[in-house]
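Let's start with one chain on its own, the form predicted alone, as structure tokens.
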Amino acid sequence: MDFDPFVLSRIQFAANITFHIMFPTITIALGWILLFFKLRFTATKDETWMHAYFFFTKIFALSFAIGVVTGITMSFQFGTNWPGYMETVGNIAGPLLAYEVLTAFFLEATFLGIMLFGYRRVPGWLHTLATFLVAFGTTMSAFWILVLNSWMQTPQGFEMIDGVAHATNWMEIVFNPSMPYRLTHMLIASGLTASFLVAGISALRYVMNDRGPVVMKTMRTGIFIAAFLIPVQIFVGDLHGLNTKEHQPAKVAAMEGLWETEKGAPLVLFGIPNSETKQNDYAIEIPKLASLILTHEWDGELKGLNEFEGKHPPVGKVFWGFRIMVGTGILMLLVSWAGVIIVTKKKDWIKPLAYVLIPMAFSGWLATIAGWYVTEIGRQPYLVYGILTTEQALGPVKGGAVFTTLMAYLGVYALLLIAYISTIVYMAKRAGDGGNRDPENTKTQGIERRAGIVGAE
């Protein structure tokens, strides 16, 4: 059997980053939600907030651990599969990755222990500060990773000397043209992922007959955060799209399924991109709407894929990835806004809402992965846009070796994912007894014990 090392290496890296990104997407925002729970307890002395804090802290710790391990695995591939990347842009990528470790990972790792096990061992203000610093650390980690990824999309602040990139202006590198939009878009995506996870797990506990105040408060928290963030995400996504049109028009053409440059381009709601005929089969279109959205003019001109012959990304993957992301976002909007109405005015409908929220618990994963595919596949054939192609970065690896490790990765990741979800379901089931008790007659230490914190110490 003939194994293509280039194709298999791309699939392997895609598999690694797909599995890895799911967990930072949770922890980035979940840290801030935990801080909210802790501050609510400090302000109200309502111990149900501490029960919520301890329960979701365990989910944070589980997600954080898997995210760290998969991140290390992913970074190894820069040396094994893609040495040309570091050889060409290592002078820029290396320092940015180092900044992420120095300013973010060390901060998270240092204060995570206090956050998990220090509630009864340090002053309350210090425990709250540790929670804040862990949340801040996850956000700083996202900042540096998104800086590097954005620079790969819209590189500036460097010069090429003998085929190697050298930094000339670090401010331009860090604050490259797409960074503000990409960072904001990702942070909000994390907020949506974490809020639907909190609401979905709370809904699972509700269906398991845990109808206590803890469950209702966490369900409401998740729903209200999602309802607030999703319209903001739609607005930021539009700005991000306009920025992408300016700097990566080939990606936008693939997203829209636009084969020919035209004025008054239609918005393709559905279609099957056909690279042979260079058209969309079975297309359902709204006339002129793509031009209106992307140029704010009915007859605005959009560049088609014909302008980038041989240098545009694979259309089908980008086209469908974009629609999955947008479709999931619309579903999030409908569910969260309906949820706000139900928990505030139609409380008799909470059980049907819970059954909807349970499968939505991991909807953020679907939207994030689809959006990440649009971003990364849409950059092809470049690894660093306009500078380094993906093929140029490939190292002298053998296809058979890549195939073997790919199968091993997929097997381990499948087991980890099953274990992760099973553990969350188990924790939700075990939390039921504590959630049904009256928190005003329960001491905080009892809440800790039911949440598994005291036993862990």
Second form
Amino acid sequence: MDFDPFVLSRIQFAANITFHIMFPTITIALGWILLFFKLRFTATKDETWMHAYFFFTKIFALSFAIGVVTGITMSFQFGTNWPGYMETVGNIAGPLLAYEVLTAFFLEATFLGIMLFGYRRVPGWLHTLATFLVAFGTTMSAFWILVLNSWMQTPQGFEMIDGVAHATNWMEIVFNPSMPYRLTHMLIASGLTASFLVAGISALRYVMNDRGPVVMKTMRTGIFIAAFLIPVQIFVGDLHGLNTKEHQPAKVAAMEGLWETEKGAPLVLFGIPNSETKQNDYAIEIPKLASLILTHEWDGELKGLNEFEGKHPPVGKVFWGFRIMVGTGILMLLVSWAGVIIVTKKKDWIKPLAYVLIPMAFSGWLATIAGWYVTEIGRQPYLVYGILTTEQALGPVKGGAVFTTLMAYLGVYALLLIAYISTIVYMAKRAGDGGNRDPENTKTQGIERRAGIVGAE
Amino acid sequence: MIHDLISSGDWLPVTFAFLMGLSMLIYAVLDGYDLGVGMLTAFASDDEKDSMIASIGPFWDANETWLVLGVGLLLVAFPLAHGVILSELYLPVALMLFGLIFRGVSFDFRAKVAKHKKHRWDKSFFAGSLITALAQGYMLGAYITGFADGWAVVLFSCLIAIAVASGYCLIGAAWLIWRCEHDLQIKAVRWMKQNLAFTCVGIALVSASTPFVSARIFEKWFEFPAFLMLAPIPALTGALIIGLYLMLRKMPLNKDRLAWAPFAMTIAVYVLCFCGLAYSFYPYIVPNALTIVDAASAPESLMIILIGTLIVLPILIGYTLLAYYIFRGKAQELRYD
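Right, the form predicted alone is done; let's see the coordinates for the form predicted together with the partner chain.
Up next: the whole complex, starting with the chain shown before.
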């Protein structure tokens, strides 16, 4: 059997980053939700907020651990499989990654210990501060990595000397044209992922007959955050699309399945892009709508794939990824808004709502991954747009070795995913069986904490 | 020599080599103790396992971040070396990553799954720690030989793998002596004695073989007067090991006095070994192939990172100390609430 190290390395990188991003997508926003629970407790002294905090802290810890270890894998992949990347753009990617480690990784990793296990050892404000710093750290990490990714999509602020990129203007590098859109889009995506997860797990507890105030509070929190964020996300997503049209028109052409440059281009609702005949089979289209959305004019001109012969991304994957993302977004809109109406006005409908929220628990993963496939596959054949093709970055790895590690990664990831989901289900079940905080402990913790403070002085 | 460096503009790559080395050393000490504790769980009862893991629970995540920083600095400051080293070490790196994955997630899963599944995660915690340590040792061995080929090299690297794993157990046991009580502490003393012997063999092996792998290193160590200047490194290492041996025969001392001392002494051994290795390899970053200066990134990019590092490092050290202060003393049960 012949193993192509290029294809296998790409699949391996895709597998690694796909599995990795699932967990930070949860933790970036879940950190802020935890801070919200903690602040609600501080403001109201209502113990149920603390129950909510401790329950979701465990899910946070589990997600964070998987995110950390799969993230370490990423940092090694650059060297093992794609050394050409750092050799060419290392002068730019390097400092950005270094700042991520320095300003984000240590911060979140250190304060995570205090946030998870320090509640009885430190004063309340310090514990709240630790929670804040963990949330802040995860967000900083997202900031740096999205700066780098956006720079790979819309590079500027550098010059090429002997085939190596040298930074000329760091402000231009950091605030490159697609960064504000991509960062906002991703942070909101994280918010939606975490809020649907919180709502979904609460719904699971609800149908397992755990219907106390904790579950109702967390379910409402999840639904309200989602209902607020989803319209914002649709708006930001639209802006992001307009930005992409300006800087990476080939990607937009693939997203829209637009083979020929056209004025008044139709919106393809459904179709199967056929790269042989260069048209969409079985297409269902709404005339002129794509032009209207992307140029805000009925007869605006959209560039087709014909303009980027040999330099456009594979159409099918981008086209479908985009539709899966948008479709999931619409579903999120319907479910979260229906959810708001039900939890505020139609309380007898909560049970059917719960049965809808449970399968939606991981809908954020689906939309986020599909969206990332659109933007990453949409950048192909480039690794850094217009500067470095993915093929040029490949290192001297052997196909057989990559095949071996790829299979191992896939096996490990499947195992971890099963363990992760089944453990969440188990924790949800156990929380309902009284595995929550022992009331005795709640009473003593104030004194113990006081003693801790005195000891510290 | 220092004046030459500054005037030639090579001080920046050398500074980064120093920072990278420092991160790797801090990593070896910090993750070394928690990997060591992970390996030693194989010899502990279920309750002891809980105490052992509780002693490292608040720290392991930040400890591992030093690896990301070390590799990150290699990646950003020496992209050419990063490519060469990691391509050469493709499979051991992959193996280490699997080890780290299993170890990292086991921490969390073992505390959260149903009781009857806990043993599985305990096993994977042990296996992950062992695999990580062995893979890192193997990589060190391959690095020392300059990524040479042949069975002798593989055998040598395997021996170094065992030595490093044992070195981690040594510092892990030292940590437990400091952070645990009663029977577990007594057990930790025994573990430390056993691993002291293994580690000695490992250090002797590296020290004896490195000069013979390369004539250049041989000359660096045995020419006069460098030989005299360097003599304190092996002498102090030897003295510390003998000191440790004598001390461990009496441990644990009355009223738990000096429980921290074996840990501190082991760190000193790590530092000395590291200095020896660093001296051997300087100025190369890939032994006998690529020097620090040749492999470095553009100075303007290094400068940007250096400024950030100098600002962040004191803050980082500050909150790391805060975490160690908060979780000081004997390990207690880890509770979320």
